[in-house]
Amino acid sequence: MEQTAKDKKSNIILALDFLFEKPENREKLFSKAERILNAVEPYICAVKFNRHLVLPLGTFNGVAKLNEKAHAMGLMAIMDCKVNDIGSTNQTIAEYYYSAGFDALTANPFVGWEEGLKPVFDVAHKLQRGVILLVYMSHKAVWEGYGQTICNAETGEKTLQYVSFAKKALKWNADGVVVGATYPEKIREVHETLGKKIPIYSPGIGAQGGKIESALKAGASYLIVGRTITLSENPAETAKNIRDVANECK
């Protein structure tokens, strides 16, 4: 991801979120998909996809294909799924994802490693592929989760549960963690305990009231947008301009 983001000369990773269209819209929605890929693909490093589109166009169906246009285009192609489970099915779940041509995909820290997400390391690692853990998200409602205090069962240490996910990150070797640029501050903690060693993604830029200079300045490595351009009237300009505010802040 980075030497991409050094070839591409830009940091800005695409969510290609959408609203909901119906069934029968499934070639539109493709399309609309495939003609926003084509106009940004200048000004960005990785396109990152939810299940926005994978129900829709299935995993080895329409989204597959973009997973080849995307790599056509020198991107990296990022699958949002938030392993949750536990292990065998983690490891099924990331199996089918890396073979659609997904580079990396997302995981929840909260099943913790033994059975739970050390198959979907293993896989990557194998496969030689990517696992990014979220650390803290970008809405409003993340402190009820990774925002609350835990205590630790052998210990009896108190911590914050998104330092934990941290430090979890870097104990598993993980390739990128999930912080809200929303949070700039958590943004902030999480680099001052993660270093160079784990690159910070930030989504929520735009939409969410993330802002580019603020996100990048606490530590944020790439950042991640997605109505924001999806949405826009021109998405090519809107891609741009958020490209160029983001390199005139490093």
Ligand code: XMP
Contents of the next structure:
Amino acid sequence: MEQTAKDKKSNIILALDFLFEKPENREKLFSKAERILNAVEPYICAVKFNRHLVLPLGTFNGVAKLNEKAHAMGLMAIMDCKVNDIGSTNQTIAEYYYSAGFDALTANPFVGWEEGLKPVFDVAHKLQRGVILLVYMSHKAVWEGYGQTICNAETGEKTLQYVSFAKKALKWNADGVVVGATYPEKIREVHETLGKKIPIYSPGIGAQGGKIESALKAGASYLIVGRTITLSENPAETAKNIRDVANECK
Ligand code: XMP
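Structure of the form predicted in complex with the ligand, please, following the form predicted alone?
Up next: the whole complex, starting with the chain shown before.
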């Protein structure tokens, strides 16, 4: 990822998300996605998929083909599936996504290690792919879960949930963590825990109110941008502007 961002001179990740389409319009989603990817490709280092395209296009027919295109453009491909189940299910999910060409996927540390995310890390590292852990999300209600104060049942020690997740990212050797751009103070705190060992991926720029400069200054390495680009009248120009502002902040 680091090398790709250097080569592409961009740390912007396109979230290739579109709004719900009625059945008669769903076939157009593939060409719409392809068109935006072609237009925006010079200004990004990776493309991130979510259920927005996996559900209507399918993993192997539609999304895998877009992954191939992204790779041919020198981009990385991330699946934002937030793996969040028992270990054997998580493992199967990860195997399908990696075999569809994804370089990394997102996972939720709430499920823990043994029979939780360990099988995902095992598969990822066997295939030399990545796992990016959610540490602090970008939406308003995030404090209800990721912001809780938790108490270690064995030691009685109190800590914040997201601080504990950042420490788990180090312990589990994660390839990245997600911290919302809408909370630059959390990015800073998590960055202090992780240092340069694990990069921070930050969604929430634009549509959710997060700011490029404050996220980068706080320690984010990569910015994830979706609707601000995909719903823009001129996605290429919007992506270029975001890339330029981000590069000026370096
Ligand atoms: P927008 O349109 O808001 O899209 O720029 C952001 C994309 O990123 C996803 N997202 C997150 N993914 N942790 C994640 O793993 C988060 O905190 C988070 N916030 C937003 C969102 O679903 C969309 O695909």
